[in-house]
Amino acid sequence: MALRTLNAKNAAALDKELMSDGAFSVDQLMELAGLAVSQVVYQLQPLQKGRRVLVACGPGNNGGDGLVAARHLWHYGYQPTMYYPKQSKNELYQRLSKQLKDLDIPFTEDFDAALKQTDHVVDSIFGFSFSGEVREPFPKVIEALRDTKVPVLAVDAPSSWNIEDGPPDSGPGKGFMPEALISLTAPKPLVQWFKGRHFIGGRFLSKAVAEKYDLDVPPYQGIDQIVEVGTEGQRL
């Protein structure tokens, strides 16, 4: 049986319970969904298959979750490289950036030639929250992930794609398919249409929170942030 999804309204009332009766902070979520991102980065992307990852953040929480992964993946070993041409002035992002600063992690404008020189990209520049066109700079920039042979992992969602209806029929997001995606807490109804490899990472609800949200929880092992699923929603 298929993992049930998560829709865009009900995924918003989610994170708006955790952070609420949850007693969840933002920053909180947010460590827990970079962490979660990493730990898939490690497993499609060991270090000896090689350590350039360039993450792709867009101005609102997918991308924070980006930055967060970026710290965590520096210190396992890879060396990030930051794309986020649009920082939010958020106190809570502007900490996020200077910690990666803090370790030189380099932030770059020219998306196309750190392209050529990265083993990995994470995208992390539009997540559930999306709709409507896609603004610039990122047109170019999707187009430019659609077009990789480089994998591309999504985070949540792949960048441009509607959260309930899937991929876009027009636009730069026409034809973008990651390589993987992995979806935070739970799937979102646009996984229907993904071909990749699927991950679950969140690993923070509670049974009476995921009962309420008639969600799965999947069957995480060990320390493990993340489980890999198949297209009907089993563990791998």
The other form holds:
2 protein chains.
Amino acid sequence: MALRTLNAKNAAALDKELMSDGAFSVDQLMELAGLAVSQVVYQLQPLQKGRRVLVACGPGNNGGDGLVAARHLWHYGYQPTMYYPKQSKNELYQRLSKQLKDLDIPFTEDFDAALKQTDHVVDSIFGFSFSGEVREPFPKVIEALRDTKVPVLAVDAPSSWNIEDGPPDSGPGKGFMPEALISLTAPKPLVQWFKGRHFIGGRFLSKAVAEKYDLDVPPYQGIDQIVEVGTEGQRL
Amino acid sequence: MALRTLNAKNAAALDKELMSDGAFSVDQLMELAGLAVSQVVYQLQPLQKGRRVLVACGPGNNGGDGLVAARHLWHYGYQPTMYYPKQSKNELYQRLSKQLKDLDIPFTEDFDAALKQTDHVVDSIFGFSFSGEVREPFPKVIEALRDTKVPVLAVDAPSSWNIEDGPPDSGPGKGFMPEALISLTAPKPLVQWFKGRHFIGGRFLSKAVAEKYDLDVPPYQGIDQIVEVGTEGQRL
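Now show me the form predicted in complex with another copy of the chain; what you just gave was the form predicted alone.
Shown next: the complete complex, the earlier chain at its head.
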């Protein structure tokens, strides 16, 4: 039995509901999402195999999840480097960036150089609200992620993939297949085309909300904030 | 070598600094603090030994940590019950309470009855800003915690203890010695008198801030948000 998926429209509605009726703040949800991302990196990239993690952040909430993840990774003992070329004036993202700068985590503008000097990449460029064209400066970044041999963990969606229709037929993301994906709250329809390891994170979904959106509460274990699921959605 | 402690005045200053210069929001810090509390409960009270956890919340931030912890405990499979007699109009605490109500977590006004039907207690009544007298309705609650055989985890301080001088010589908290204590960010001077298991939580301290406040960054392992330390502060 596959975990049920959440399309782009419903993902946006669910996010909105969590922050209105659900009484969550975006700070809270982003903290838990970024924490989940950091736990997947810890599972995929043992510290003794290399500590360098390049975190590529887009301008929106997906990028914010990357900012939070980087802070937790630093505390675990990783050496994150941030690529965050389109920094929003949004107060929350500015605060999350400041928290990283206070840990002396470097921000780079040269993605290609950084990619040559990392052990792992987090792709938190675009998430469930992405559609249409990949804008500058991200086409070259996505091409580099497509071509690199360094393992990539995508947050919610491989950046440039269509949320419903999956991998693009053309453009920089054609042929981009990250090693791993973490779906936040629930998988999006694009997971049907995804061939890597698949995790779910975001352990805050109530049964009532899950029912309303026709979703499964993922089979988290113990105190884990993440669970690895197969292509069919079972826990591995 | 004992972990260095943080007195009440400096604990307040550090909290303020984290939320100004440090750019953290109270939502973020409380989420991480409550998560840490929930991880200690998970370690002390295995699910198969009993799932019922009574969370006693005071009117301030210590109570807020308990509200967050209860939500995580619910997601782990526990059955929390809330005792929260002095509910603040503070918007954050109201939101945290709403998040619990959406999970159908019960709120009780009868502490004694609830104490007879629980497997574990979280004491998040008073924290590092407590001083002076225990106000109503808490004297009887603290007496009950003192006298119960149910294990109690205190958050930051056994409620009614003086932050610098430890256990009170008189009043309801005389003789109150919880089974366990989680110190958030750093131990307070009262830990010198504490005889139970001692954990540290709050994995967000930068080296710069730790140095400024003359603190140790606790020896967290892996992705743990908590670490158990001995009476002398070493990791156990």
